[in-house]
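Below, in structure tokens: the form predicted on its own, a single chain.
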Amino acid sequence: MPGKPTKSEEEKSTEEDSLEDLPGVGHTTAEKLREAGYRDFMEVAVASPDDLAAAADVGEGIAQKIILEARKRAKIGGFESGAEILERRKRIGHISAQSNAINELLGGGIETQAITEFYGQFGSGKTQMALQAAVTVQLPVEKGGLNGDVVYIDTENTFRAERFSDMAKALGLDPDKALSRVHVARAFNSNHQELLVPKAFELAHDRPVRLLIVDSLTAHFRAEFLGRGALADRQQRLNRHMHELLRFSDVFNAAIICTNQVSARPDVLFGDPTGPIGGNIVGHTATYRVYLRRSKPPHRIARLVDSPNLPEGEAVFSVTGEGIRD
């Protein structure tokens, strides 16, 4: 059946995703592919012709043949009816919020093979969601998570190790074993959060990573690239880095938490004085976007802006001690 392979398919698929088996890929070259982080055919087969031609030094036409292939070995890349992609969808998993009116309005929770977008002031509870999924991840399918490890790119130094061990105690886990499944990397300029992805690709090859966050997504982006001069290349950075995190989503069957900064201007759609960074390259990329406001302490308020199948709506949860809940 065609469509792409969850990670576990492509475990059980691993000795036949030789990439000595495609046409143009000798032994030089695919231990050049690797090197760069492609080490089976779904790897190959979402990578770009440019990417790829300079990972495996090869020109673009031959890197075009090789992509071509991949993706005929991995099933992806052709028409599949509606009844298919409905089937192909009920792999798709979601982490609980904690809370089951956030749940609730994002259909189930945060979901794998999108990016989550949360958007707001500061102390709106951006970073707060984004600890608790963490945590939540590594529990069991029947209670919420994933059971899978985390990669945290921090760029903002607000991932706090202590916190995060009052929310895995609170859900019953052991805060070291927790913590040691939390991989974290403090991001300290753009490029440096741009090389991180592919880190975790790298890293998600020995780990069953089922959850990568950014917080915050345009922080040094919006540090570095000061003026309208250098708004153009700031947009092409930050589209290109969010494909890679999608790329690392259907890969992996992961799931992806972006948190991002605000500005004070006019928002048309709901009268609100702020709005999000990064413009339309990262609305049109996230595939969910909520807003977070603060509301009377310790209560938040989350609202779904944006979303390719749920309406829009509203959830009140709160930021305790023991993490996100109703």
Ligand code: GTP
Contents of the next structure:
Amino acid sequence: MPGKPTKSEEEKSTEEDSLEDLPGVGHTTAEKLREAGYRDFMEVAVASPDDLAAAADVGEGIAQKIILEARKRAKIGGFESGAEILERRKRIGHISAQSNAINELLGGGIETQAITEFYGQFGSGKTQMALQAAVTVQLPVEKGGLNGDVVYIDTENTFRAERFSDMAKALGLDPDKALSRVHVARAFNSNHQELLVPKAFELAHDRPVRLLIVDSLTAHFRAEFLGRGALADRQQRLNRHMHELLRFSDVFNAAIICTNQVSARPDVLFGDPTGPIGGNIVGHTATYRVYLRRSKPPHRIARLVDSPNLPEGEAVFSVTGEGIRD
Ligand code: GTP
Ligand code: MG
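What would the structure be for the form predicted together with this ligand, rather than the form predicted on its own?
Next comes the full complex, and the chain you just saw is listed first.
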């Protein structure tokens, strides 16, 4: 490789990747990339050429070359052997939902390297599920957590610190410490919501973020893109947003939780009058899709409706003063 200065092993492990080592990346381009949240080879390696081209202000051809070299440096190639895939899957972690029934339904809990979508009507328990996971992820692995921090993108201003504290106390955590490990950002519109993902990438370089929540994934998009004419745009933006979330889950071996409403009135745009918003785009990108509905209080029913490797099924759970329980 031309011009690459050799560094001692120690320097290599303590220094950040130098983006300037990539072909066609000078200081200015490297700065632009870092500003856009691409800090190391891995993040560049998993970018899409048009995203990278826009961020670095270069042509797509150049972007493609940069990405290819970053893939080599980050040691991710075009093909992975089955053994490598198995190895990566072994790193998958699970966050306990604090309900054995739900953990069983989800094959061990809420998975990392995946998006889990909870959808349902108002009051079905989507936000409670998200808050519970935001507490549980902080626990050590042997207690169902991942010893991690949380990024909480709140689009509806429904994050309640008091409720979060109660749930933390119930699991024996120091509530103040637990609150300091959840990083909440209020998203004011869909564009702001999208911009919070690169912010999360930045944060995850300093903190061990193992869970990213978007509550709600679709509310802003739904409110802003009205009518048939806006549908294609909306779906494209949602698609891109979700792929950025997936990228986050891959890079940091983190779990992603998204919540989604169902449209209460017949929505001609999606065919299914009571289906989740965002239709196929959201459904196909989410790895696990869980439908929540009310039952006899305090019971709720969770139904796994879409999963690559688990059977469909239902679980009964409760929303209690302490949080989600069986
Ligand atoms: P939308 O965001 O409106 O679409 O609904 P959601 O699905 O996010 O509903 P959420 O998760 O906020 O569930 C609200 C329900 O959780 C309430 O109706 C209560 O039944 C229950 N809940 C919320 N807070 C508490 C609490 O402190 N104690 C108990 N026991 N239940 C609670
Ligand atoms: Mg909610």
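This one's a predicted model, so the numbers in the text were calculated from it and none came from an experiment. Only the largest set of C-alpha atoms that superpose within 1.5 Å between the two forms is called the rigid core. Numbering follows the first chain given and starts at 1.
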query	finding
Gly24 C-alpha moves between these two forms by 2 Å or more, core aligned	yes
C-alpha of Ile281 moved at least 2 Å between these two forms on rigid core	no
Post core alignment: Pro298 C-alpha displaced by 2 Å or more between these two forms	no
